[in-house]
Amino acid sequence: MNYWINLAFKNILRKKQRTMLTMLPVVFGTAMLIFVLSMLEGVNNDSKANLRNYDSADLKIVSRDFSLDKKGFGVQEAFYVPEDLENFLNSSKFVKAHAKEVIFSGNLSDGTNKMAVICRGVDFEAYSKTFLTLAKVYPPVLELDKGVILIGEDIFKWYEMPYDSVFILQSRTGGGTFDAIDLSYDGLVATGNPKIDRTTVYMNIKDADEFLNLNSRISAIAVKLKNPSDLNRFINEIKPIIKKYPELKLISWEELAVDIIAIDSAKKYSSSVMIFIILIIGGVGIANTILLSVYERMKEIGTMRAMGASNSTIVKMFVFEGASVGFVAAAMGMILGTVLMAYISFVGIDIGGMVQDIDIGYPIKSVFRGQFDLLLAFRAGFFGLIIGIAASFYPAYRVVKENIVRTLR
């Protein structure tokens, strides 16, 4: 056994330059597989965290007619909060915080320019406990007074108005009429979530209620749980109460993240296919190298067979050569990929200057960070090793099928 292993090693080192060129596609493919999957996993996790921290919380209670696809000007279907539902949310062991929201679309104007925005009427104290949004206001605010507005930073950049400017907000009221309200700018919101920073403004929930003539009706109740893993248990607990009010329904953050999950799956699939092709090319390179080695050493192999070496020994020798090339290439790819994975996970890549206002499909504005996962690196390295082993079988099969007499000529 030691004999054919030593012989396999000598053959790998016999053509060092060719061996190195053979390993390059596997090294590159393994490293890129680790890097891309780490980046996509990290972006996916950040996207979901941004969605829950700034937009959806863990769960929302909304009107039965509420729809993510519904377009229009003004407020969506609003509802009165049942007393027993509010008591339940205040006493549930699963709930960390909850906040009422009045959500409506409108036009924000500085008197000259006008932009379509999403408006959220919120209670500062409850909203601060439920979301991180109001902690991302600059300059910092300690309360959301009546008559003031907080604006996404990209909206404010578009207007380029000084601090304490007055904006005009226009919308359709709950009664179906158009109205406008003057609001003083009191700070900009910079969350890193494009949906918030580019399209959303915040105002006091009492201002929103009076402006839209809602008579204390709201658009949604956002619920933040103490432990996100308790989501299904909480849903089972609250369902009996929701069933008493057919005009209400529950929407989990996962339902609101359907588009993110779909984009993530599609990008992972396309990236994996592309890198898989690169690794297959690497496997073909290994097969070609082993095949060349077979033809260069045909007399040597014939001599070994004539001296009694079994077909299985010959096959093992060449498979070991391919596996060794694949293992070394995969190990090098793992090291390179882990370095890249560490960089993107702990430092990140700022693509703000490249994408600017382009919607990339994720609720992340500019900095992409990956997920540091050593298990991912080992899986990718194992895949490279399998490629090397698989690529060696065909050349090994070819050599044992050759006639011994013919190989000795």
Given for the second form:
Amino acid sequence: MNYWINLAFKNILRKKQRTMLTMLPVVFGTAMLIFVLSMLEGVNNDSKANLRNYDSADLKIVSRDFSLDKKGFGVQEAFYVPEDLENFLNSSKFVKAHAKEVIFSGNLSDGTNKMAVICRGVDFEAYSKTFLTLAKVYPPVLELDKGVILIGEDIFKWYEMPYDSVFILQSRTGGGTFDAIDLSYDGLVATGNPKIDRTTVYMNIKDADEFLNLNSRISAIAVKLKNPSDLNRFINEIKPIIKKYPELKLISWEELAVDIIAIDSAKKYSSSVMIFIILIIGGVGIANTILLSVYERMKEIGTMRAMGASNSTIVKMFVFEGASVGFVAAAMGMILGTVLMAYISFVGIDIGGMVQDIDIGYPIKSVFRGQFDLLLAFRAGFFGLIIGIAASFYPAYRVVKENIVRTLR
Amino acid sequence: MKKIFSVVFLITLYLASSAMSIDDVLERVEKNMVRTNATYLSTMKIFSEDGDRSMQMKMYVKDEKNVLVEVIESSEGGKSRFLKKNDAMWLFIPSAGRSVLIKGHMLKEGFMGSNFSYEDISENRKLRDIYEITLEEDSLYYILTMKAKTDDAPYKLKKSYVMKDAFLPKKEEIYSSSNRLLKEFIIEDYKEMNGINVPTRILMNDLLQKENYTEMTYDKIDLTTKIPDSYFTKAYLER
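Previous: the form predicted alone; requested now: the form predicted together with the partner chain:
The next block holds the full complex; its first chain is the one shown before.
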């Protein structure tokens, strides 16, 4: 080992307490960086999974009048399903399943209280293949018979009705007529997606069709692909058919997830800025420590230079000292961050009690889970090391710029 | 024998001629309900479990197609104006400084959060054109049962209990297609003015929600002063 490495190590160990204090911000910053980025990544992935599994599937075929800005379907946007489109969906090699939906807004009443809800008329078999929703019904159901209703968990809590109760669903029909339908409660839907659990009810698609007087028109066809990465290839394949029907258009889950992506990037950006500031503070701490070390050892450095030590050796020694502090701190931060990341990824943080009914922008209701990604931990650790190296350059540069005679006085 | 037949025939003819037809009842009710050239000062109170609200309004009615409503005071402090011109309905909020056309699904919403929809206020079509109407009667009321015959009728099924002495609906019941009673419109009070019976207090009950109803009281009614045409313009609405 070169003598300058020995000297650097000896110097680090000479002032243990100062070295520890210098390392703390980097340890904390690195651990926080791993924790926060893991959580944001996990939440982002869970949000997208919740959206695709319970709401959007991989792709939806909707009416041309459907607007993402309006964020909802109305009976006015219902359309007839062209036969060749249905045949195509049945035969496409990319499609795992597809389900027709009648989506409309209404008011659900138990005769005493009334609540605004989103209603989805679905076919049990097709919907079960396309979404996970109907597997999350309690008590489990094997059919969605006519005349029954499945209610989001939180809606049901609000009513506190006994099993087999009759709910009245009031809405406007396709022509705009004020009407209502009586439906027997058959189970509650608990998906963990707040949009579903807090606002959505499910009924048989035939009931919805008759009630709204739609004459077999529907609001959307949800398409689930065998492999989600084939989305663009599938869109290219279906486009010529959709073009034949100007009243229809395609919406991918990514377009429906635009809010999640926007919130995620905003949160990632703000968290990164915050953590970057912590690491800069850590870097300034390292620079300060090295600078103190430089001033304390000015004569020692002068002697080394007088005896023929090159400038690069002096710089390497101090940079190595800073890099070592940064490396050890980053390694400790990585270990701490990985422990925190493992906790948030495998156990999660239940925020249900804190947020309750508040819309936090993500389609997650209670448990926030992180993404366990060791590469992320290594990247954060490497960042800590870079901070250490960068922070020690300036003090080392100061030393070699000093006149040797002045340093020896 | 011939004489007896003649007497029975004459009695039947008399009864038939004195019985009210659906059109007669509708015409008499319309005479009382549909106003021309009327100015009202009214108070609307909205009662619900979330809290009660009230507002005072001035209404100018030239005819069915020209109506101006000004909210001059409200418990929430907001003021606004509505103009119904032919089939269009405009809302003007002074603080926003511009008017908005109320159309499509917005017409189905409650007027100022009340149990009356904008559509209840803006409907211009004749009942005969949108409902299949049958008539029954008892000692107090003509009972008109109206079943929607068009896709865009405001309600599927409606029963109107028209008072025989006043030719005003004492109560209108609004049902779902499965015969569940959803809403009730009640004329609580009325008075005779210039030979017509004018409702002075009406209620709209939402029966899907406990203690949720809207009460409209007409405090001042003027049926004689002519209202200038300029009142029913967008310029006047946005003044």
